[in-house]
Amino acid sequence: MKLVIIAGPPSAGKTSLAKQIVKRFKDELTIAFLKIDVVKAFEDLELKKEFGILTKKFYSGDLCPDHAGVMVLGDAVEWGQKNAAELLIVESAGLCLRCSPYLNQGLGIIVLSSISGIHAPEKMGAMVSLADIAVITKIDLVSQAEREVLIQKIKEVHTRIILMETNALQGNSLNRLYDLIIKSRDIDRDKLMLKGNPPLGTCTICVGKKEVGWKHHFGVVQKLDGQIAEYLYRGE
């Protein structure tokens, strides 16, 4: 089974890209689709209704959606293989910019909207820097100059990333992506690993403490006047 993980901020065009991939391969491959979200998702229903493929969704609830994705991806791969899927597409919630949902196998695709601003790639950290492919959407809504600046910013974050531009609603200029997918290797579920390192650790806010101010918390804490990536550790 081949694996494609689609990440990116909300409204970038992740689902539109997933639909184009399904449309292209639905007559060649048995496809399964998993949507990971926090509270509500309808993408699985849309793809099932439009293409009749196997779909599933998972709500992360109190967990960071990317952390939840790491926990359930093993089950998702098993689910896809049990249903004889030849291509598993996973669409992330696109909310956490500190984490990365990409694995050491399959293809990781970051979807970026042209209208998100030229500095967007620099704000997204590992979601961009660890992706295999960047698909820039909504290219008809900005000038050529803005598109070129955005591309340059992406290359500054990730020099070896494969770039392609499209209007995902029409699916133009995606032939190279389809070629990369069909030529990608089947995954070995026993050797799946995260491509990048997760964030430093869980803070006490994550586990339910509501008080405001670092002095009320313990574990990994940060001060306003601290340097970037300067962490303190306070015992309970």
Contents of the next structure:
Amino acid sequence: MKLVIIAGPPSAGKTSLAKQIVKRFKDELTIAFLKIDVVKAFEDLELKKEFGILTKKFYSGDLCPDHAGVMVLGDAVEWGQKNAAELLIVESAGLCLRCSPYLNQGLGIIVLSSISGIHAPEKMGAMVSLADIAVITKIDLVSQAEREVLIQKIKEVHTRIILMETNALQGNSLNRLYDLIIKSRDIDRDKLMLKGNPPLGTCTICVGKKEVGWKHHFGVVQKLDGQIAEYLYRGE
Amino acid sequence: MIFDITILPGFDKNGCKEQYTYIKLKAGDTVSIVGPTGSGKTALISDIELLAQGDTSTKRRIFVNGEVPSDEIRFNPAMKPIVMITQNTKCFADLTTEEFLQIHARARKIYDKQVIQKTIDLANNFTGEKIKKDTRVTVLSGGQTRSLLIADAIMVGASPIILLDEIENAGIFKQEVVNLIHKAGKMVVFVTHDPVIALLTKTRIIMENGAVKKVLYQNEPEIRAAQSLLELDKKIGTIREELRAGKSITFDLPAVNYA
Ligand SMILES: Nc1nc2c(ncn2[C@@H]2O[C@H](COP(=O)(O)OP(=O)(O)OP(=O)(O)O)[C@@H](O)[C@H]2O)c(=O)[nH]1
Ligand SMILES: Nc1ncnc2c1ncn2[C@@H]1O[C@H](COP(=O)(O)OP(=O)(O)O)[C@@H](O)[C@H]1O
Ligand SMILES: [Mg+2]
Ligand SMILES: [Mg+2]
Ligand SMILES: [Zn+2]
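One more: the block was the form predicted on its own; return the form predicted together with its partner chain.
The next block holds the full complex; its first chain is the one shown before.
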């Protein structure tokens, strides 16, 4: 079974891209689709209705959706394999800018919209830098010059990523993506690992203590200007 | 260097194959694409801009110099021989005009530092309200945005093929753009509803239902018609400027006769 994980901010065009991938491969491969979201999602119903493929959704609730993803992906892979799926597509919620849902196997795709602003790719850290492929959507809504400015900006920040542009409603120019999916190797369920570093462990905020101000908390906490250990992630 | 591009037929909106074997456009050609709204004009020039390989909704294929273009030409802006002015009149990038042009120059590998100011100066020839280099591109008016993008296409894009989608609606000075047609060497493709621009081009592609319906070539009477329409257009332009400047018209307008 091949694995494609699609991440990206809300309304970037993740589902639209997933639909194009399904449209392209549905006659060749048995496809399963999983949507991970926090409180509400309709993608499972939508894709089931439109393409008649196997779909499922999972709500992460109080957990960071990427965090939740790590825990349920093992089950999801099992679910896909049990149903003889040859391609599993996972659409993440794309809300946590600290984490990234990509694994050491399969393809990780970050979906970015041309109209979400020029600084968005810089602010998204791991969600962009750990992806294999960046797909820029909504190119029908901006000028060619602006598309090229955006691409240049992403290239300067994320030098290794494979970049593509599309109108995700029509699926223009996605042949390169389809080739990469065809060439991607089947995953080995026992060797799946999260690509990025998970966020640091528990503190009193994690377990639900609501008082504001660091004095009330212990564990991994940080003052506004204060020192924290060098090895802790503090954002850029 | 680009000498020609070839458009190979795709399918219309009903899935029927287009009725031509190929359309070849050569360096220096001037082309207009006409047809009702929704007939697929923008789709056709987008196919050219993307150098489509059966991977767009029309399923057309575009060859460069008789061959399938390499990925390098298709996907690296610095290698891309095509600039396109779309119908969009808005920029979303939170950058000043200067920063926008600087990044675009880097993308297109243009190292001449003066190009930024030259581009802004050229843009200011196309539009009434002046653009400054520290103006944010997000606050430019529709006409200013279009003017900047056209100037950027010429100076920064600096490509042998230029595609323009309905520039007549942009509130910019058409005469300046018509002069651009006559700039030697470039292949210019206009999507247009403007009879002056349509008649001025050597080749005319007529669209219907997502497909190319006909390809016509400029004939002798059309060249003359274009000239007199151009005269008329200039007069209308003069009157427009008088009205804009708050003047009254105190002379009789000439009657028009096209018999
Ligand atoms: N014009 C245009 N609209 C697009 C494009 N891609 C997506 N859209 C529209 O953008 C909106 C959001 O697209 P989705 O595919 O649902 O985005 P998403 O990332 O799955 O959104 P969430 O899952 O809700 O975070 C929809 O209205 C789409 O029709 C595109 O390339 N061009
Ligand atoms: N050959 C085609 N097959 C399928 N859809 C098409 C085709 N040509 C155009 N379309 C679609 O029809 C709509 C209108 O086309 P567009 O190119 O915007 O028209 P115009 O620029 O002439 O107003 C667009 O959504 C476009 O993608
Ligand atoms: Mg979605
Ligand atoms: Mg159009
Ligand atoms: Zn997280």
